[in-house]
Each structure stands twice: as structure tokens, then as C-alpha cells.
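First comes one chain, alone, set out as C-alpha cells in the form predicted alone.
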Amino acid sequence: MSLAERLLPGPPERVDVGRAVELAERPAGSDRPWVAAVFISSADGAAALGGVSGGLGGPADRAAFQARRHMADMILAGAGTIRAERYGPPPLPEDVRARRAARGQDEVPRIAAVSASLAFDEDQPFLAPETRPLVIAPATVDPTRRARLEGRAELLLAGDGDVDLAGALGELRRRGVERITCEGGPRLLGALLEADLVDELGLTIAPMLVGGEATRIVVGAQEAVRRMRLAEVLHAEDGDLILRYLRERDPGA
């Protein structure tokens, strides 16, 4: 268990980082999956420490990391991210798994990549886990590498050239996704921004600073302004800060 002082909404109190996080409301929307993006930053900025993200966190912030994938119906990454984090099966406890089921989850969220090239090894640990992947490219993707993939990955083709995410989006929720967690990274992040397909930024401040050229956690062809409303703060003891910001929708929108 992973303390934190809740600061915001007041008044102050003690909770389980973890908990705290997990349980957060996240409705879906009829035509799209609830987005929550998770990202973690040095106090100066900085999203990645020796080029992978795992560097810069805490218990706290660990915590924080599980919670958002044990409320998720499908996490989410770009391919990038897939291969410096060598991702594979999220190991979840029997607790978990449990929760999981009485909602109405599967017992193991799903991974689902973004790929433009379908440039992934052979070796990669995504492509043998619990449950099979889903991989999200355009139609006009290498039909050799597509062939690679066939009964490793499940493949969702949407857009020409460039990934289409919010017809993407769109077909996941026809099949029943609610709540994607994104875990970046920072273009992936960047272009789903463009298209205002977040709702949920999960963003932790590691006290801490880093210097040297690591990019922020958002990298995009062009400005994407989209005000957020900051929801939720956590203090935890190991000094990181865990935020919550919601998109702020015009209602008659």
C-alpha cells in the first residue's frame, strides 16, 4: 500500500494511492472509449530518464501506474513505446483480477499497440500474452508485415498513410470498450491531443531534476490547446505529486 494526502477536492485526508486512483468515475462516451492518458515528469520537465520513463517514479507513482491499468479495458501504446519499455502481459493479482471480473472486465486488460510501419521484432513480449494484442494501423500498412503478424495480433486497420484513431476509437467502442488507459508515448500522446481524444491526464511530478534534452511528455506536429480542469491531487510520502486533470468540454458541445 502506497500512502498519499489527498489535497484536492479538500478537505485533506489520508488514502491509498492506489485505490484512490482506481476508483475515480470515467464514463464512456456513446461513440468512443473514455481516454486517460498516464505520463510522469521531473519537476523541470523532463519524461524520460536514460531514454525509458520507469527512472523517474516512486512506490507512489507505481501505485498510481497499476491502478490506471487495473480500471482499463485496453491499454494503450504507440509502438515506440512497445519496444523501449519491451512491453508484455500486465501481471495483475488474484484481487485485482477479481474486481476485475465483478465488473464486468475481462480478468487482464488488453494491449493494443500504434503502428504506422508494423516495424515490431520477432521477439517482442506484447506479441505472446495472456491475451492476444490488437494492433492499430493504416490500411495502406506493408502487406508483408502484416503477414508477419497473422495469429500473433489481431489487427485494426483505420486511416490511409496515418493511423485513423478516432475511427479507431470509434470501432472499439462498437465492441464493447469502455475505458482505455494510453501509456504514450509522447507522439502517440501528441496526436491524439490533435484530435481531442483525451479526457484524463494522470501525470506525476517526480521531485526531482533532470537537465539534458529528454522531451516533454507531449511531441506534436502542431499546437493542440485543450483546457484541462485540474480534478485531484495526491501528496504521496516518497514526495511525488499525483494529478488528475479532465478535459473541460464546452457542455453544449
Ligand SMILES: NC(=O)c1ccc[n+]([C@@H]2O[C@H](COP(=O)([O-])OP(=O)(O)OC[C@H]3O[C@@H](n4cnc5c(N)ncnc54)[C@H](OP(=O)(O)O)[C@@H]3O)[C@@H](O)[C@H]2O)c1
The other form holds:
Amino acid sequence: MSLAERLLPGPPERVDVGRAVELAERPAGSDRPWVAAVFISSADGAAALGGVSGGLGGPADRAAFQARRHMADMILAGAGTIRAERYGPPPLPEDVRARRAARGQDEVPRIAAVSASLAFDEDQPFLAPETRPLVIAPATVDPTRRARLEGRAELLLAGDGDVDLAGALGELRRRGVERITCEGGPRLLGALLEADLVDELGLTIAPMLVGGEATRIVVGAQEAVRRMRLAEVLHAEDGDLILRYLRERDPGA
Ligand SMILES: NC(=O)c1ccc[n+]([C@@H]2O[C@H](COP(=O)([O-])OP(=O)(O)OC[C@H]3O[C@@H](n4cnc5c(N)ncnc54)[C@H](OP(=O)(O)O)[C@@H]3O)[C@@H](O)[C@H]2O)c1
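Please show me the structure of the same protein in the form predicted in complex with this ligand, now that we have looked at it in the form predicted alone.
What follows is the entire complex, opening with the chain shown before.
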């Protein structure tokens, strides 16, 4: 169990990080699932250390990250993250599987990769049958690469050149997906922001400075200002600051 002081909303109280993160309200829309992005950054804005994000987080961040998996119907990630972090079947403890089943969810959330190239190594753990991998790709994808994935992953085609993320999310909603945790990476977050498809950002600020040339949590996107409201602040015992931002949309929009 990872403990934190909840500073917002007040009054301050001690909370279990995993429970606080898992139980937050996340209402699905009728046209697409709730999309919660989850990221970690050092205090100087680095989104990776030695090419992966794992070295940035302490136990509280790991508890928050896991709790977001526990609540999700589906885990969405860009192919860059799937490749860099060697994604495989998410290991979920028995009690979490039972809780999910009682809520009517699959015992383990399915992983969906967004990719235009379909360039996955043969031994990529993501392609293990237990992951029930879903690959979201543009309809214009290379037919040879598409044929190589056949029988190993389900393909959802949306868009031309790039994935039409709004179209893909609409299709997932029609298939019953209500809550998505998007675990990155920076390029996919950029594309989601451009299309204004992020409802929540779970951001951990790790208490360290990293320097170097590390990427930010968003790269490669057009400037797209999306106003967010800071809804929750957890100051964890290990020093991580776990923030929950919600998208503030113009009610008339
Ligand atoms: N700090 C954090 O919380 C965090 C979280 C996640 C990842 N990371 C780090 O970020 C780095 C990876 O960065 P990244 O920007 O390459 O990751 P990414 O966003 O996961 O992957 C980018 C790739 O995803 C696919 N993609 C994304 N949007 C697409 C769209 N709209 N249409 C079609 N394809 C799309 C493309 O795949 P194809 O190349 O297959 O076409 C693209 O090259 C790693 O170092 C990782 O550790 C950090």
C-alpha cells in the first residue's frame, strides 16, 4: 500500500494512492469512451530516463499506474511505447481480477496499440495470445505488414495515412469500451490532444532533475491549447506528486 496526503480537494487527509486513483469517477460519453492519459515527468520535464519511463517513478507512481490499469476496460498505447517498454500481458493479481469480473469487466484489460507502420518484432511480448492484442492502424497500411500480423492481432482500421483516433474511439465505444487508460507515449498524446480526445491527465511529477535531451510528455504535435482543471493532488510519502487534471470543455462546444 502506498500512502499519500490528499491536498486537493480539501481538507487534507491520508489516502491510499491506489484506491484514490481507481475509484475516481470516469463517465463514458455516448460517442466514445472516457480517455484518461497517464504520464510521469521529472521536475525538469523529462518523460524518459535512459529511453524508458520506469526509472522516473517511485512506489506511489507505480501504485497509481497499476490502479489505472485496474479500472480500465482497455489500455491504449502508441507503438513507440509498446516497442520501447516491451509491453506484454498486464499481470493483475487475483483480487483485482475478481473485482473487475464483479463489475462486469474482462478480468484483464485488453491492450490496443496505435501504429501506422505495423513494425512489430516477431518476439514482441505484446503479440502474445494472452494479451489479445488489438492494433489500430490506418486503412492505408502496408498490405504485406498487415498480412504478417494476421492471426496474431486483431486489426481495427480507421483513417488514411494517420489513424483517425476519433473514429477508432467511436468504434471501440460501439463495442462496449467505456474507460480507456492511455499509457502514452508522447506522440500518441500529441495526436489525442490535437483531436481534443483527452478527458483526464494523470500526471506524476517525480522529485528529481534529469537534464539531458529527454523528450517531454507531448512531442510532434501542432500547438493545441486544451484548458485543464486540477481536480486532485496527492503528495505521496515517497515524494511523488500525483496530479489529476480534467478537461474543461466549453459547455457550448
Ligand atoms: N513519461 C511517460 O509517462 C511515458 C509514457 C509513455 C512513453 N514514454 C516514453 O516515450 C518514448 C516513446 O515515445 P513515442 O513518442 O515514440 O511513443 P508513442 O506515442 O507511444 O509512439 C509513437 C508511434 O505510435 C504510432 N502513432 C501514434 N499516433 C499515431 C497516429 N495518430 N496514427 C498512426 N500512428 C500513430 C506510430 O507508430 P508506428 O511507428 O508503428 O507507425 C508512432 O511512431 C519512450 O522512451 C517511452 O519510454 C514515456
